[in-house]
Every structure is written in structure tokens, then in C-alpha cells.
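To begin, one chain is listed below as C-alpha cells, in the form predicted on its own.
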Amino acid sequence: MSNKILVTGATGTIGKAVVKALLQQNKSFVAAVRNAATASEKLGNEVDLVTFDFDDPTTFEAATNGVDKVFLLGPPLVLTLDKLLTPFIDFLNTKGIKRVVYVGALGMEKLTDLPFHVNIIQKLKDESFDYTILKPSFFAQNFKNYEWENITQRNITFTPAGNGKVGFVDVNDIALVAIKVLTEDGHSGKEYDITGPETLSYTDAASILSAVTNKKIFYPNPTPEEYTDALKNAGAPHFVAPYMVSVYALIANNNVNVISPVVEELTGKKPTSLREVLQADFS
């Protein structure tokens, strides 16, 4: 056994954190990327890269050469993610690479109109993969990654999350959990909810942002219609608003108002708070 890990989604928010943690812990891995030149700029020259595309089965064989476990992370905003990932999962099954750590999302089983995570997880179970499922909560880094202009230029955080609460999670904590389950025994067949240390509303987040940025940040609590209009006016593809409204409804309906002990139980460290992440991102 080589104990070599293939990291898909390596240049994304979670993927970059996983790659960083694997490097720090000197683990054997290869990062699957579509464009090696661009990925090298994001990940660093010391990372071993391999060309890979879920849409191109001809890339599967070389990407999995010498690999015996896969960190399976699909691209965001793909409504048919299960159909996109199925050929690769079938390839892994045929090749005999059965150890898969799949990244789903906390609460997604409640969204019957977006069943892709549920379908993928069921496929891994039905086909007897040696699986572990990670279900992270909403990322604390999303405020910087997706709302930087809203926060820094308009003094708002703008999502249709109502007054519900969620345990915002640091992606670096997700990565540490991922490394544990990828490199240690005892996690086969398990599903782990991954959250931060406390549940907060977007009103709470706006208060923290106000303190961190030293200016008043508001949460206008937009309706789904107001949010949809804002995305449309910004030129977002037509499918994005319905998708995001459904996802943020998990918060609005308090379906993700939970705290999980997984980060501390598996890594030995307390999960990083939203305030700590925002201080690093906006101070």
C-alpha cells in the first residue's frame, strides 16, 4: 500500500486548506487540477500536480496512478453533481480504489430539490466503498470569498438566511478533520458533521464584522425575492439564485442550528470561532 492520496477540488476553498495541511504533515499526496500552470500559482511549486477533469475520463488513469485513497470534492454550483461524479466513482470501483473520503454538506439531505449529495453518498454505500462522509457547515471564509465587496464597499452582508443560526466553520478545521480520516484507521463507514464552536445568525455575524472592521456593518435580511433580484442585476447565471436561496433556507429554517464536537474530538483542538476567522480576513 502506498498510502498516496489523490486530492480532487485541490484549488478550491477546502481543497487548498487540505493541500496545505497535507504539506505541513508531510503526507504523500497528489493534487488533481485542470490547469497545472494556474494551480501551481495557487498551491505552490512544491505540490505534486496531476491533470484531471471530472468531465474527461481520459484523465482518470494517470491521475490515480499509485493512489490508494481519494479525497472526493466536487466543484461548486453544479446542480447535477451526482451525474458529473458518477463516471469517476465507477472508474474507482473498477480499478479497486475503494477508500474514499467524500465532502458533502451539513443539512443537504433536507433539500429534496437538490439531491446530489444524497445520491452520491448512497452510491458509495451501495457499491461497498470504504467511505467516510464529511458534512461541513457554512464556511466562515465565505464572508471574505463571496462578500468582500458587500462588506468593504457597501457595509452590508447580504444573504437570504432570515433570522436562523448556523455554526460557521473554519475551512482549516475541515482540512484537519479530513487529514485525520484520510491517514488514520477507525473512520470507515462514518459520517461526520463539522461545525464551528457556536451558532450565530447573520445579525450576529454583522455585529462581529462591525467590531473587526471598525465600521457599522448591517444585515438587511433580504427576502428571497430581493436576493434573487440582486443576483439578476449583478449578471449571475439564472440558476444561481434559486440554488442559493434553497441552500440559505437551511439557515433560515434553523435546519443547521447545531454544534458538533467532531473538530475537537478528532483533532484535539477547539474549533476556530467566526470572530477569529473574520479578524484574520478583514483586520
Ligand SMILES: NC(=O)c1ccc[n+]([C@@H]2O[C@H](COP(=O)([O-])OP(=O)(O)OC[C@H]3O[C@@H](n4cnc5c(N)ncnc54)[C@H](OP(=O)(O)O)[C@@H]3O)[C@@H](O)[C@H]2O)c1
Second form
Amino acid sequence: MSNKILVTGATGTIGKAVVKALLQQNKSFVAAVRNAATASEKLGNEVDLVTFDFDDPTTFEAATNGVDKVFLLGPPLVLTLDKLLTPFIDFLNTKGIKRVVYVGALGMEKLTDLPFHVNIIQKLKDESFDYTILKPSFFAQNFKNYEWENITQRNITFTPAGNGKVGFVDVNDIALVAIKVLTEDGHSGKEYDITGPETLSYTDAASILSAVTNKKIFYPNPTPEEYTDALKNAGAPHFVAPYMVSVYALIANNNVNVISPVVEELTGKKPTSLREVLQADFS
Ligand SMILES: NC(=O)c1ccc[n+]([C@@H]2O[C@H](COP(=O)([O-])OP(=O)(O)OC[C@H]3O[C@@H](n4cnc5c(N)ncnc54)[C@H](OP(=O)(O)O)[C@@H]3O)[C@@H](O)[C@H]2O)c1
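Structure of the form predicted together with this ligand (previous: the form predicted on its own):
Okay, now the whole complex, with that chain kicking things off.
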């Protein structure tokens, strides 16, 4: 066993944090990337890269050379993510690489109109993979990644999340949990909810944003219809609004109003708060 980990989604929000933590802990890994030139700008020159695309099975063999564990992460906003990932999961099965740590999402069982995570996890179970499922809550980094202009230019955070609460989680904490389960025994067949230290509403988040930016940030609490109209007027592809409305309904319906002890139990550190992440991202 080489103990070499293949990290998919390596240039993304979680993936970059996983790569950073693997480097810091001196673990054996290779980052699977679609474009090596842009990836090395994002990840640095010391990271071992291999060309990989879920959409291109000719990349699978070289990407998995000497690999015996896979950190499997699918991109967001892909309605048929299960179809995108199936050829690679089938490939892993055929090649006998059975250890897979998959990134799902907290509350995904309630997303009956977006069943891709549930379908992928069922496939891993049905095909006897040696799996561990990570179920992170909404990322604290979503504010910077998806709402930068709303917050810095329009003084709003604009999501159809109602008055529900959620335990925003720092992606660096997700990465630390991922590395634990990838490099330690005892996590096979387990599913871990991963949250921050407290549950907060978007009104609470707007107050924190106001404090860290030193200006009043509002949460207008848009209805799904108002949110859909706003995205349409902004020219977003038509599938984005229904996807986001479904996802944010998890918060509005208090389906993800939970705090999990997993970060501290597995890593020994207390989870980072939303305030700490926003402080770093916006001040
Ligand atoms: N945001 C949240 O609050 C949240 C909460 C819970 C769970 N999740 C889950 O987390 C996942 C998203 O993670 P993230 O935010 O880290 O994603 P992200 O930042 O959008 O990054 C997506 C990654 O996937 C790669 N990618 C895209 N298409 C690919 C393809 N065809 N083949 C191979 N790689 C491809 C991208 O590479 P390039 O650099 O080449 O584009 C990038 O590295 C989703 O499954 C989502 O459901 C998100």
C-alpha cells in the first residue's frame, strides 16, 4: 500500500484547503486538476498535479497511478452530478481502488428534487466501496465566494433562507476532518455531519457582516419568487434559481439547524466561528 491519496476538486474551495492541510501534514497525495497551468497558480509549485476530468475517462488511468485512496468531490451547480461522477466511480471499482471519502452535504436527504448526492452515496454503498461520507453544512466561505458584490457594493446578503438557522462551517475545518478520515483507520462506513460551533440565521450573519465591514449590511429575506426574479434579471442561467431555492429551503425549513461535535471530536480543535471567517474574508 502506497497510502497515496488522489484529491479531486483540488482547485476548489474545499479542495484547496485539503491540499494545504495535506502539504502541512506531509502526506502523500496527488492533486487531480483539469488545467495544470492554472492549478499550479492556485496551489503552488510544490504540489504534485495530474490531469483529470470526470468528463474524460481517458484521464482516469494515469490519474490513479499508485493511488489507493480517493478524496471524491463533485462540482456544485451540476444537476446531474451523479451521471458526471458515475464513469469514474465505475473505473475505481474495476481497478480495485475501494477507499473513497466522498463529500455530500448536510440535509441532502431532504433535497428530493436534487438527489445527486444521495444517488452517489447509494452507489458507493451498493458497490461495496470502503467509504466515508462527509456531510458539511453551508460553508462560511460562501459569503466571500458567492456574495462578494452583494456585500461590498450593495450592502446586502441576498439568499432565500427565510428565518431559519444553520451552523456555517469553515472549509478549513472540513479539510482537517477529511485528512483525519483519509489517513487514520476506523472511519470506514461512517457518515459525519460537519458544522461550525453555533447555528445562526441570515439576520445574525448580516449583523456579523455589519460589524466586520463597519457598515450596515441588510438581509432583505427575499421570498423564493423575489430571489428568482433577481437572478433572472441578473441573467443567471435558468436552472440556477430553482437549484438555489431548493438548497436554501434547507435553511428556511430549519432542516440544517443542527450543531455537530465532529470537528472537535476528530481533530481536537474547536470549530472556527462564522465571525472569525468573515473577519478574515472582509476586513
Ligand atoms: N457551498 C456549500 O455551502 C456546500 C455545502 C455542503 C456541500 N457542498 C458540496 O461541496 C461541493 C462543492 O465543493 P466546492 O465548493 O469546494 O467546489 P468549487 O469551489 O466550486 O470547486 C469545484 C472543483 O471541481 C472541479 N471540477 C469542476 N468540473 C470538473 C470536472 N468535470 N472534472 C474534474 N474536476 C472538476 C473544479 O476544477 P476547475 O478548477 O478545473 O474548475 C474545482 O476544483 C458540491 O458537491 C456541493 O454540493 C457545498
